[in-house]
Structures are given as C-alpha cells and as structure tokens.
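This document starts with one chain, in the form predicted on its own, laid out as structure tokens.
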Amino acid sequence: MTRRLAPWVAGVVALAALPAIVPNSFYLHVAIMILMWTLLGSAWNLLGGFAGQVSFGHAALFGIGAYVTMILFLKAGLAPWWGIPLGGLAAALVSLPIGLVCFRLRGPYFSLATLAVAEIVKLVALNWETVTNGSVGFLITTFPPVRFFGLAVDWESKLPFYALAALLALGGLAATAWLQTSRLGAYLIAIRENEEAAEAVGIDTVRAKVLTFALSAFLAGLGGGFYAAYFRYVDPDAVLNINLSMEMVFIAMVGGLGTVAGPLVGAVFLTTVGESVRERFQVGHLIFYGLFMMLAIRYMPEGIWGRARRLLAALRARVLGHVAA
C-alpha cells in the first residue's frame, strides 16, 4: 500500500513546490498547460487506451464543458468553480446518447461517427446564437471575489489556476489508476483485444464502452470548463476545433496508451516543446506534433512511458541477475 501511495505523495509535493521554483509567469503558464493537457490526455486515454476506441470527437465534449461553464457564469451568475464540475456533468450526459448510437459501429466507422458528432456540435454552437452567442462567443471580464481560510484569492494571478489545474490533473490520473485495477478496466482490455470474444464470454460491451465514454467525457468537460475560466473567452473555433481532439490523441499516444502516467509524460514533452515552438512560429506546434507522432508510431509504438518502463524492467532484471549470480 505504501509503495502504491509513494508516487502520488511525491507528485503532490512536487506540484506544491513548483510555484516557488519557476522563475516567472510564463513558466507557470506552461505548467498550467501541462496539467490541463494531462487531464485531457487522461480523458482520451480512458477510451482510446483501455477500450481501443479511437475518438476524434472529444473536442465536442471539451467545448460543451467550456460553454456550460461560461453560460452559467454570465447568464446565471454561477461562479466558474461551480460551473466547471457542472460542465463536466453536462458533457457526460451528452455522451450517453452519442455513445449508445456510435458504439453500435466499430473500427473506422466509430471514429468517423465521432468526428461527425464534433462537427454537428460546432455547427449548433455557431448557429444557436440565443444560447451560444454564435461566432462572437463569450468573454469574462472579472471574477467575483472569493476567500479561502480568510485569504482573498487574486484571480488576476496564475497561482489559483495552477492549484485548480493540479487538482483536476490529479483527479484525471486517479481515475485512470482506478480504471486500471477495476473490473470495468478488465472488461475494456478484453474488448480492446478481441471484442467478439469478450461478447462470447458474457461481457456487455456496449454498456462497458458507454460507461467509460461518460467518464472520459466528464474529464474532458472539466478540462473545457477550466479552459473557459483560465482564458476567459470561448467561441466555436477556440473550444470546438478538431485540432483539440488531435492533440488529446497525440498526448495519450506519445506518452503511452493504457498507462496511468502516459498522459502526464506526453503532456510534459509535447506541451513544453509545443509552447516553445508556438512562441516563435505561432502555429508551428501542430507541424511538430505531426512529425513527432509519425516518429513515435514508427520507433516507440508503446509511447515514451511504455518504452521507459520496458527499459527499467530490463535493467532491473539484469541487476537482479548479477546479484543472484
């Protein structure tokens, strides 16, 4: 038990110490982006990594979370720290009928169906102007004051958002760790390896995939809500862009599919380099993502974390062999 908790304790300590180490607000922004993409990579990894269902529609779930958070704040006066979980819940609820329909399809047909759903949601956001404000979108100018333990929170600082992003990222990683050891996780791995065989032994494959899709959608909706609160602006191009779905895929695959730490490793690597490239070339980060994705698929199909675990296991076996000899 202590061995299992040690990495989590070390992670919490590192996250708590990081703001005192980073030299300026840009690096803190990069840390926030790493944590946000860790959450989103974990969301995609639940479905794509464990169940083997390649979704290109997670941008729709991200956008739903962002819009719900923003609308609740601007039109109902509900603060974003309440709107973010409600945005995640809305994304999970929307995912249920989508999953029931799309999971009747398999392979590339499922992937194309999720892509179509994402485009439909974007068209709805563009044209339902009375609710979404159309292409103009929404903008938050100020946050309501809030106090924790008698201290006023400065929402003009990045520190509160860093703390919130860290909490959400840890939640996403914890959800992945739970799924990895749960009965549902075992069902998903069986489905990923051979869906017909899984059905033959009595696994309700559609139910298992829909439940996982709902959990994945909840995490993606949380990420969208956080994005809305942090950047304070949403419009269809910003939060319903297919590039968001592709970046979630890249982070999960480059880090290591079906692993707990894979999305974190992928987010650290791709976000750090991507933000550096974006700072100089604006959109060059997408070119970098594509090139690195091809190299990763060719030379590291198990991802960075998967390759690292394999090398560490081989090194450990060699060391133990020398000790035994």
Contents of the next structure:
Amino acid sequence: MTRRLAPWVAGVVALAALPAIVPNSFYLHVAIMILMWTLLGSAWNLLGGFAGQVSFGHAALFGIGAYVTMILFLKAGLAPWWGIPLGGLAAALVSLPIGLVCFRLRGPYFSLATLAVAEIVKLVALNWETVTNGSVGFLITTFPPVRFFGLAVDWESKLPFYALAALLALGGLAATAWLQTSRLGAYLIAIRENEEAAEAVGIDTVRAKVLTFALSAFLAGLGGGFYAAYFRYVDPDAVLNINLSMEMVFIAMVGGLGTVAGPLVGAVFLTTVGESVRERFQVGHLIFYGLFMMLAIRYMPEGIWGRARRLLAALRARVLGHVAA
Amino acid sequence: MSLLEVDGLTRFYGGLRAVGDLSFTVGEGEILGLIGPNGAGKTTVFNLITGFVQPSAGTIRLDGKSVVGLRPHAVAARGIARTFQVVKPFPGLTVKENVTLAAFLRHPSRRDAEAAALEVLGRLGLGHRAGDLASQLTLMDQKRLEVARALATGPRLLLLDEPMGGLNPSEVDVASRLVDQIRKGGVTVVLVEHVMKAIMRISDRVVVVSQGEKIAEGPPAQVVKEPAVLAAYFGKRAAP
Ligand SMILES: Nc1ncnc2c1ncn2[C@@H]1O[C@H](COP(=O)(O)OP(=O)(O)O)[C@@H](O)[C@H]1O
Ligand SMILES: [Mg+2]
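Provide the structure of the form predicted together with its partner chain, given the form predicted on its own shown above.
The complete assembly is shown below, putting the previous chain first.
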C-alpha cells in the first residue's frame, strides 16, 4: 500500500514545491502546459491505451468543454471553477451518442468516424452563431474577484491556474490508476486483445467502451474548460482543431499506452521539446515536433515510459543477479 | 422440455443458404454431436445460437426462452458458452488472466473470479501454466484454454467447435475424456467434431448436416451407416 502511495505523495510534494523554485513565469507556463497535456493524454489513454480504440476526434470533446465553460461564464456569469466541471459533464454527455454510433465500427473505421464527428462539431461551432459566436469566438476580459482562505486570488498571476492544472492532472492520473485495477479496465484490455472473445465470455463490449469513452470525454472536457479559463479565449480554430486530437494521440503513444505515468512522461517530453523548439523556430516548429514524434514511435513503440520501465527491470535483474552470484 | 430447442433455423449469406430450416433439440445432460462435411454450416449454427450472427428465420430457445436477438454477451449471461474453431485467446494476457476475465461473469469480485479461474484451470490440467502468456501455449493447450474460458462463464450449455482439430490420437483421447467429465459436471454439450472416433465414443446422439440442412439424426453407430450420410461425406458414388 505504501509502495503504491509513495509516487503519489512524491508527485504532490514536487507539484507544491515547483512554483517556489522556478525562476520565472515562463517556466510556470510550461509546467501548466505539461499538466494540461498530462490530463489530456490521460483522457485519450483511457480509451486508446486500454481499450485500443484510437480516437482522432478528442478535439471535439476538448472544444465542447471549452465552449461550455466560456459560455456559462460570459452569458450566465458562472465562474470557471463551476464551468470547468460542467464542461467536462457536457463533453461526457455528448460522447454517449457519438460512442453509440462510432462503436458500431471497428479499427480504422472507428478512427475515421471520430475524425468525421470532430469536423461536424467544428462546423456546428462555426455556423451556430447565436450560441457560439461563429468564427469570432469569445474572449474573457476580467475574472470575478475571489478569496481563497481569506486571500484575494490574483488572476493575473499564473499561480491559481497552476494549482488548478495540477489538480486536474492528478485527477487524470488517478482515474487511470483506478481503471488499471478495476473490472472495467480488465474488460477493456480483453476488448483490446480480442473483441469477439470478450463478448463470448460475457463482456458487454459496447457498454464498456461507451462508459470509458464518457470518462475519457469528461477528462478531455475538463482540459478544454481549463484551456478556456487559462487562455481566456475560445474559437473553433483554437479549441476544435484537429491538431489537438493528434497531440493527445501522440502524447499517449510516446509516453506509453495503457500506463498511468505514460501521459505525464509524454506531456513533459513533447511540451518541453515543442515549446523550446517553438521559441527558436517560429515557423518550422511543427515539423521538428512531428519528426521527433515519428522517431519516438519508430524506435520506441512501447513509448518512453514503457521503454524506461523495461530497462529498469532488466537493470534490476542484472544487479540482483550479481548480488545472488 | 429440452434445454435447447432450435426450430426452422435459417441463415442466408447473400444468395448462399448457409443454414436452412434446421431443427433439433438438446436435452439436459446430453452430449449431442453435430457433424457434417466442411462448409455444411456447423460453425454458422454456433454463431446463430450465440448471437454473433442473426438468423434470417427460425427460433432458438434455451429453457423455453428465446435467445434470438440477444448480443453474444447476453447469451453468455443466459448460460450458453462457446469455443471458437480457430482459437481466440487474449494472447497478451496470462492463462489465468484469460480465464479470470470469463469468471467475472458469475463472480464480480476479482478474488472470487481468480479463485474460480484457478479451479477450472486445475480441472482442465492447465493449472501449471496459469502464469504463462496465452500466446506461448501449444495448440493443444490453447484449445484447452478455449474450453477453460468457456467453462469459467458458468454455462449450462457448452458449444464446442472442433476442439480436437489438429490434435494427435493420444491428445484426442485425453480431450474426449475431458468432454465426458464436463458433462458429468452438469454441463450439457454440443460437440462439432471431424474426429469420428471421438464423436462415436462420447456423443449420446448425433445430428448430421449437409449444405445447411439436417440429413440424419440418431445414435452415432446407426447414423454413420445411413446412405444419405455416406453420400454427403464420400460423394454419391460411395453410397450403396
Ligand atoms: N460471414 C460469412 N459470410 C459469407 N459466407 C459465410 C460466412 N460464414 C460462413 N459462410 C459460408 O457458409 C457456409 C457454412 O460455413 P460454416 O458454418 O463455417 O461451415 P462448417 O463450420 O460446417 O465448416 C460456407 O459455405 C461458408 O462459406
Ligand atoms: Mg466450422
């Protein structure tokens, strides 16, 4: 039990200490991005890594979370800390019909269907102007004043967002850890291994996939809601962009599919590589980013985390072997 | 009342009639042999009963209740388990994990499911391989795993699709005894098999299908002598 809790305690301590040791707010921004992408990679990983259902449409769920959070704030005056979870819930709700339709399809057909759904959602956002403001989108100018334990929250600093992102990322990791030990998680692995055999032994494969998709959508929607609050800006190009879907796929893949820490590792790697390259190469950064991901997938198909764990296990075996000999 | 009642079962694939107006029953505690030449429609019958394929016409009843239209997992929950002619293990999982996943159907808690899985594995002589990956098993053991997984769902009726295909004669003997043991354990069995020795030895009754239709039915020793059966298996010239 303590061994299982130890990495979590260490993680929480590190997260709490980080703002005190980073030299400036740019690094805090990088940390926030890593945490947001950890959440999003975890969201995608639940469905893609465990159940083997490769979605190319998670941008839609992210975007729904972002829009709901934004619209609730601007039109109903609902603060983002309510709007973000409601955005997650909205994404989960929307995922149900999407799942029921797309899960009729298998393999690449499922992936293409999710891609199509994401494009449809984007078209709706572009054209349903009375609700979404079309291609113009929304902008938040000021946040409501809040006090937290008697202290006024300074929304102009990155600290409140860092705290929120840390909470959300931990939530994503915890959801993965829960799934890994749950019966649902076992069902998903069975589905990934052989879907027909899974049905034959009594696993309701559609139900398992739809439930997982809803959980995944909830997390992706939380990520979108956070994005809206942090960047204070939402439009179809920003939050319903197919690049978002792809980055979630790559983070989960590079980090290591079906593992708890994989999305964190993937998010650290890609955010740091992506952000530092972006700084130096204003235009061509996406090419470097893509190239790096291709290499990672080519030479480390089990992901950085998977590879690291294997190397560690091998090392431990060798060391123990020496000790025994 | 019979445990399983199949009546007028028909399935078309485009213009091809894979199963046509097939009726048969299986009594509780029976071992029914379902035989016929390749392409006769035996696997399709299993697919129809277990909900993997929907019938074009006909009824299928377990204990008098229709199972037509149920998805495969729901058929399994009603108590019909099957094996696949071409084995479908969860290759990346261990033997124990393979069977535990099936045991979840009757044992929601992981501890109970694992215990049930180990019990079934022991019964099938696979206990010593519990920790091995399913993909590392020999064909014989993969076929056993297929049966173990089906049994772990706690079925009343077990449909075995050529469980002895590709096994050598001594392995066939072992497998035959196993099927008999399963029946003694209270599970009714429908056995599709090409190994006639096994069919003759363990079936109480045999249904012969050819081109999707039933051409003979009765005790095995009697059925194999019928001209229609000989004709179906060996062509018209062999018929007396
Ligand atoms: N999914 C399918 N699509 C088209 N034809 C099929 C399909 N499944 C089976 N068939 C055809 O139905 C007939 C019966 O096949 P099958 O049930 O596998 O026979 P058996 O198990 O007795 O060898 C064969 O002619 C086969 O080609
Ligand atoms: Mg067959």
